[in-house]
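One chain is shown next in structure tokens, namely the form predicted on its own.
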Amino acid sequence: MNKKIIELRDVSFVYDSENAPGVKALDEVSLDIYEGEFVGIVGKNGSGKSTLAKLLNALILPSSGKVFVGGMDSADPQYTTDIRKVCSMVFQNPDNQMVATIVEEDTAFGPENLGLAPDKIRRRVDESLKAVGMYDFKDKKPHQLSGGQKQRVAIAGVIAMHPQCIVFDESTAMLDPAGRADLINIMHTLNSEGVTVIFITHYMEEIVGASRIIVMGDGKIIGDGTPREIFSNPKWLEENRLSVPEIVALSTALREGGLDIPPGILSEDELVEALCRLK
């Protein structure tokens, strides 16, 4: 097994304020996370997931338990911008990770940041530009793109920075479908290379080929397994106010219905092939 790259121990979270004094959006979360996962994290709105989002890249720190990001404890001031680089984020709404007025000095702004030579800038930014299929669009203003390719820069930015962990805190939310399909693909080729991403999401068919998910309900963890184990159970998840993927409602209600196929089928391919085998 790969090693530990996030460990959360006894985490718990209150948010304080003037109209919620005291709320607790975390409760005594333990978590471990390796190098090389993809990791679903989904719940019901008010379950704690975004929470947990800042957590993992020191933006909050906890109430009570510890959270150490590469070994690195985030109550320590000392290694904040350590974690950092370690653990980035991608936000939904990605006019407010654009920091520049044109696509490639945007790109450039977290290198720079991190005191690379020119030459090292210059050639981590066409590269991730040409990772997230942006490179022809350089020169342009961030104001001239479309939703999905100001994402697609605020993830070059991010992939700039060569972090070993990417948080996507419900990237996909303001995008088109066609949109959402490319950046869950930007987010798999990633991972391929070796990037430990962790996606957040409402929506549960985006993580179906995630390695591992993560159920949250009321600041808890309720559930964590494949996704064959997740959605094995579809009355659980309606019970937790959570969408099943199309393809396992159909396997389900085909099974119901008497047809002999097995649960936790995830794909179009496996329901078509389980059909083939039936007598």
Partner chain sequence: MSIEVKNLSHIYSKGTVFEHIALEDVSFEVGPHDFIGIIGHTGSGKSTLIQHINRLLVPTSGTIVVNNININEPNVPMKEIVKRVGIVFQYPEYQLFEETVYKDVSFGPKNLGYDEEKVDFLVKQSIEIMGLDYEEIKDKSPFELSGGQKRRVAIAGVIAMKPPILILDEPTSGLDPMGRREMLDMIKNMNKQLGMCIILVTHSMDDVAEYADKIMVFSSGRLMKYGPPAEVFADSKFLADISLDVPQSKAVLERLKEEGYEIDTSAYTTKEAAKEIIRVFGK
Contents of the next structure:
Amino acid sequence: MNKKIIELRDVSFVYDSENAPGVKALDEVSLDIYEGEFVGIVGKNGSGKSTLAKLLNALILPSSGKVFVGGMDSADPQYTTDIRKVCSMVFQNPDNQMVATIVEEDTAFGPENLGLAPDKIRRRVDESLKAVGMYDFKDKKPHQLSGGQKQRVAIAGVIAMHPQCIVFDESTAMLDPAGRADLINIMHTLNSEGVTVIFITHYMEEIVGASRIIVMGDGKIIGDGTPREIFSNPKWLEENRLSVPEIVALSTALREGGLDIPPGILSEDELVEALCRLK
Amino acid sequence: MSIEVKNLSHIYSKGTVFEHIALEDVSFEVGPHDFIGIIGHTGSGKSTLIQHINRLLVPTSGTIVVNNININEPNVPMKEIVKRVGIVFQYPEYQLFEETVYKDVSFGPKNLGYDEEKVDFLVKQSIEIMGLDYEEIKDKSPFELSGGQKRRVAIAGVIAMKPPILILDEPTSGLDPMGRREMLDMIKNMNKQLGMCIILVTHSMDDVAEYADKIMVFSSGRLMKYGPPAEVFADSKFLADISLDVPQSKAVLERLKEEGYEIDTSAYTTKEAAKEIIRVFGK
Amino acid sequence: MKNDVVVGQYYPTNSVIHRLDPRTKIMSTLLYIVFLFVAKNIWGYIAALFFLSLAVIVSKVPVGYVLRGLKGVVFIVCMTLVFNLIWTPGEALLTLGPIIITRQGVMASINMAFRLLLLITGTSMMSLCTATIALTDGIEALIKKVPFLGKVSHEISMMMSIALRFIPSLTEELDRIMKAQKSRGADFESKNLVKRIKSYVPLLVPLFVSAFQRANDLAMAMEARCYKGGEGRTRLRILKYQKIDFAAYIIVALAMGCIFATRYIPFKLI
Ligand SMILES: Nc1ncnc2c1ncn2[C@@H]1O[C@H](COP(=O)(O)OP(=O)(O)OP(=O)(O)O)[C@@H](O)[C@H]1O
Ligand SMILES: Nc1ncnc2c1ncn2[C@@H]1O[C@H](COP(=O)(O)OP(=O)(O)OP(=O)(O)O)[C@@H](O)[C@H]1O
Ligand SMILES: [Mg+2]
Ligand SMILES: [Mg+2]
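How about the form predicted in complex with the partner chain, since we already have the form predicted on its own?
Let's see the whole complex now, leading with the same chain.
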């Protein structure tokens, strides 16, 4: 097994606001994530996914329990910057995470904050924009880009800081199918280059390629396994306001209709292959 | 016909360097009880189109007739239009502003000048159509509700005006899978039980395949196809060319056909596709 | 693409003026403004207009664009004209009932009108020829040199660039909310003032809620990318004066000399 990159020990988090005092968003959660994993996180609205994501970045600190990122305790202020260097984050709304008025300045924002020398910043900006296929857009303004392009710029801004782990909190939610597919491809490429990816989504078919899926419900982790394991139980998923990918639903219907196809099919290829073997 | 659009074009910032043709020569008709799905890539003109249907945008050229009135005639008041066409924009929860749910939902009917009794009735009815408990929720502040509830209250605020035509722009984004299904089922109910004409803009092929009776396909400001799902999804290569795809079940059928099986690829929902596959592969 | 908003309107061309260091352009504009007030008579304004026109020609920005900035302020200019005309005491030229128009009044309003128009066209020239990003960089670099303000130069420029970044988003947002409420029958054109003010509540509440949400999201995104203020921060771009900047400073100095000289040309209108 690889090295642990994230470790949560009995972490609870309580939001205290005026009109709703003491909302317990996370309830004694423990979790280990290892280097190189591609973790999908799903769960119904309000189950605590975004809260969990923000804890991994020291954007919020646990009300009780401990969060370690790259072995550093997030509650210790001296590590805050280092934790954010190790584990970065891409958010949902592509409009609200671009800081600068042009693309390349935005990509430079992170490295500038790290205090790198100008020529080094330049190198990182160019290499990151190329990695997400946005180099030709480096002088464009944010409102000249589509949602999918803005999200790619957001990723460039994050990878320019050379993080070991990136959390995507519903980063595909506001995109069209093509933009979504692009973004997921980029995630897999980054993952194959060794970056740990944590991907929160409401679209089940987006995480069939994950190495592991975590299911959240009411502030707790209620499921943790491979996509095959998690999607093998449609009833249980439905009880938790989730669903299975279309292909899984189709395979289940086929099996219930008497066809002899093996359980655990996740992709179009696998289903077609299994059917071809029948006849 | 409920909506008749003829040769509609829209050009943003005409005559400047920022000129942009968002709609080009679009014509179609929609029946009074249709459930229409609109699909198309980002920037294909979907939002621009729906804003024309209640005169939030004025066409550069072309005409729009809703329930037999030409809505761009200068003497047609806006009130008469909003009575006929309700629009639910993307993320409608961002239009909530009142102190209580009741007040917010009553904003529309009050603007139409209805008396208190009628307003009362409409508010109650529409909150219930949206699957919420009227007594429990009416005095709450909309800002203390959960995301999904806010969305429902916002939509209730539009249907409280009882428009015979309801247009929704991506009403399911950000909802969990069950929330998505519930929302679409509610919309289907409005169509089937209340007889409302529904126009649903979405990025999900699976949703239009399952819910819509007819589908409009937009690409770069043009209406490329308009017909029942079976017809629209028949040409998967064409859809791929304009960066759309077919429902996953349909893709499986087509793959099987490519593999040389004698299979009918016209099904597009999971249920129908399963039936066809079992027919061919069964026994 | 979505409409560019007037603030920070930038008209890209490849002219010499566009290639100048932003500091040169900001300082020149400041000097120009100072000298508009140093000028005493119509000759001064003619000289200023001459140099401004020269700059417009060199910049290759269409004249229409330069003048567009005036549209919004015509009203203000007219108001100042009227006030100056009516309320300047002095030697009476014309009496219309209670209104007395004086010679000094006429002179003052002519002065005012010229100054305002030249000032606005001059500054909009600067923003047309300078990308917003360069503008904020230039302002940051210049503020750094000012005693006291130097310490917060980064914060000031950060604020400016975020404001510029979000003005288009917020106008878009306002447009969207307005459309949403209009389709719920809201009327924003009521003749009745009280009704009209009331009708803005359904716009302003959602606008604030969403602006607040945006601010929150943005702060989060900035923090996630290790932002901790100006300290220890480096920049991708470092401003450096080129030869053309020195040339530009010399030309501007000569031009200002000319405007100053016009003070000594005698002038009497009436
Ligand atoms: N700023 C806040 N103040 C008060 N309560 C909050 C705040 N943010 C979240 N909560 C509450 O905490 C709980 C968990 O919220 P969280 O945003 O982590 O859920 P989520 O799983 O990300 O949901 P979604 O799928 O809707 O994004 C919810 O009950 C929510 O209402
Ligand atoms: N106010 C505006 N000014 C100028 N151009 C605009 C404006 N609004 C939209 N456009 C442009 O018109 C085109 C069509 O936009 P529209 O919003 O109708 O697309 P859409 O199909 O709804 O896309 P999405 O799926 O992203 O919502 C786009 O290229 C867009 O950039
Ligand atoms: Mg969330
Ligand atoms: Mg749209």
